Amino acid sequence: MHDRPTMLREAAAILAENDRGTYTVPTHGLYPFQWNWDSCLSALGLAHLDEDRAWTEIETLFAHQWDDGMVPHIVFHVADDGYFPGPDVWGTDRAVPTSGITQPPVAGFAVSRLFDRATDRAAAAERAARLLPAITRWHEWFLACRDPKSTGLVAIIHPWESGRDNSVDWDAAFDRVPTDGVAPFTRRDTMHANPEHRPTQAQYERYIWLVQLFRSLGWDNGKLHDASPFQVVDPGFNAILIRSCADVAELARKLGLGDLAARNAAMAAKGAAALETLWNARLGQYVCLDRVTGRLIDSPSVGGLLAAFAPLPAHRAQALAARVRALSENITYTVPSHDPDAPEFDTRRYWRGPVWLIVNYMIADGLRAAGQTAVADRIVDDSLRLIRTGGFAEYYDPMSGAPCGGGRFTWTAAMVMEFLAQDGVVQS
């Protein structure tokens, strides 16, 4: 799979395989439902094949938005006992079952990008105008339920919300989460993927303890933040929210939706200013904040580099580009999910070292917008080299390029289509 047209055909085939009509699954077996940020990023790839289908992907997700504005991280459209934890564990009591937590809010960014590239601008404007109020409600939900002291930055209350489930960033804060009273369970993920590539059993027990806690509180988002022993402000998560708010504001202005534009612009501005409180000068990148202790977390993960996705001051984008270059000296493929020089670095265990193409895409997109084109090009080139060595995997060993996790992965295929579009291999 060395030539780009072949790569494109294979990516399109994977999107078709994982298409369930109105939503995509991330991959067969391991992830049999609709995931929130997977769907929004996958829509970008779908748009190269069928623009209508791309809009439907995001509309399907938002059809399951909660009354309070939250968009859940999983929608269980069909029964499938091949995944744990399933609807019975979440117990959210919805007509179509969903999980009770959320995920990085990339929807605003995705809708803006779909609109900008639309061949039928009038149809795109109509669909965007229907989605933007719902996306804005989600953005405002974050500030109401995950930023109770109005700092401008939101916290995640479960590692799964970050999308970076077992990141080193969470280790110390996660140690506060007990495991007493966790009901016995059988994991399904390790039946589909190598256990050495997945989070540990001890981590899973803490994941489930938090789910049980939140369920005991009736999934009341007015209570969950303060009740959780795990409250972490993630710069990558917040950068995605800031970028989506900024993009929605710009799109809303184009569509004449002045109130939505003003509300999102205000959220983006406040978040961008607050993001500076997470800068670590020694590491040359942003880091997480443990909101429970009030201390920054000294962990050099890709979450701090993902901040490049937000509109940053030029000197910060330049510093993050330098940080990516420095990391590139110690690995074969950019960008590792953790610093290879750190003792916790693990080349194949989920978010403790491997490379993820969706993160590469967002970092490269932000750096390119900031004028850091050389580093952005390096990230894109490495991403495509990984496809040649490891196929369309969930993630990759940054040293060898070996595929890890699930195979024939939807959002990996979608990101490849995006990368190839930049080189003119597909028409955007």
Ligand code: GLC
Second form
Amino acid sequence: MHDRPTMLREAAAILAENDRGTYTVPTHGLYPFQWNWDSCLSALGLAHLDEDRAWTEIETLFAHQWDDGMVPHIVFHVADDGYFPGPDVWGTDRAVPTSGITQPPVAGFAVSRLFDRATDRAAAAERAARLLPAITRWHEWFLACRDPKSTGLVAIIHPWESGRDNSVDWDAAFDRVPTDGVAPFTRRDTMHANPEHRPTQAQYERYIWLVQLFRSLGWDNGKLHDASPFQVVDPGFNAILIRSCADVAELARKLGLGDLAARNAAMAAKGAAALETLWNARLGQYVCLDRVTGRLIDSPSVGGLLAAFAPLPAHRAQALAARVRALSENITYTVPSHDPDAPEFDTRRYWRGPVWLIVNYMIADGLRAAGQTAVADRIVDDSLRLIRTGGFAEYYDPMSGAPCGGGRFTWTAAMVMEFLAQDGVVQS
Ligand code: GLC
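If the one shown is the form predicted alone, what is the structure of the form predicted in complex with this ligand?
What follows is the entire complex, opening with the chain shown before.
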């Protein structure tokens, strides 16, 4: 699969295969429901085929927004016992069941990108105007429920919220999460994907312990943050929130929605200023903060590079570009999800080393906007080389390019459409 038309055809076929009418599944088998940030990023790919369908993807997700403003990380539209933990474990007690935690808030960015590119301007303006109040409620939910002390930065209270499930970033904080009282369970992920590529059993027990704790508190977001022994401030996650707030502010201004614009702009400005507190000069990148201990986490992961997705001061974007360049020196395909020189680096295990195309897309997008074109181009070229060697996988080994995890992945296909649509890409 080397030429552009074949890649585009294959990407379109994957999006069609994983389309369930009003939402897409990340991939058949392993992930049979709607996932939050998968859907928002996949909508960008859908838009190349059918704009109306792309808007529907995000509207479906927001139809399941909670009354408090939270947008859940999974919507269980249909019964399927191929995934664990299912609705009975979450126990969120909703007509259409959902999980009870959230995911990186990329919807604001996605909606503004859909709007900017829309050919049907009137329809796009109408659909954006309907979504923006809901997206703003989600943004404000973050500040109210995940930043109770008003620091400007929000915490995740479960590793799954980050979207980087088993990153090295969480290891030390996650060690504080007990496993006693976890009901016995059977994992399903390891039936669909190689167990060597997935999180460990010990990590799964902690994931479930946290779900049981939150459930015992009635999923009351007024209580969960403070009750969680795991509270981590992730620069990548916060950068996505800041970028979405900034993009929603701009879009709201274009649509004449002054109040929404002002509220989002204020959140973006406060977050951007606070992000500076996560800078690690020795590593030349941002790092996570363990909110329980109050200490920065010395873990060189891609979360700190994903900060490039937010509008940053020029010298920070330049430093992050240099860091990506340095990390890329000893690997074949950038950007690795963890520093290859760190002892925890693992080429195959999920978020502990492999390359993910959605992360590449966001880093490249931010660096390009900051004028760091050469590094952005390298990221895009490497991403397309991975597709040529490994097909449309969930993620890839940064050394060999071997495809890992699930296959025929929706958001990978969507990112390929995005990369191929960009100017200046070498289309061999
Ligand atoms: C895994 C990933 C997460 C993604 C989900 C569905 O949990 O870590 O980022 O949203 O799969 O693809």
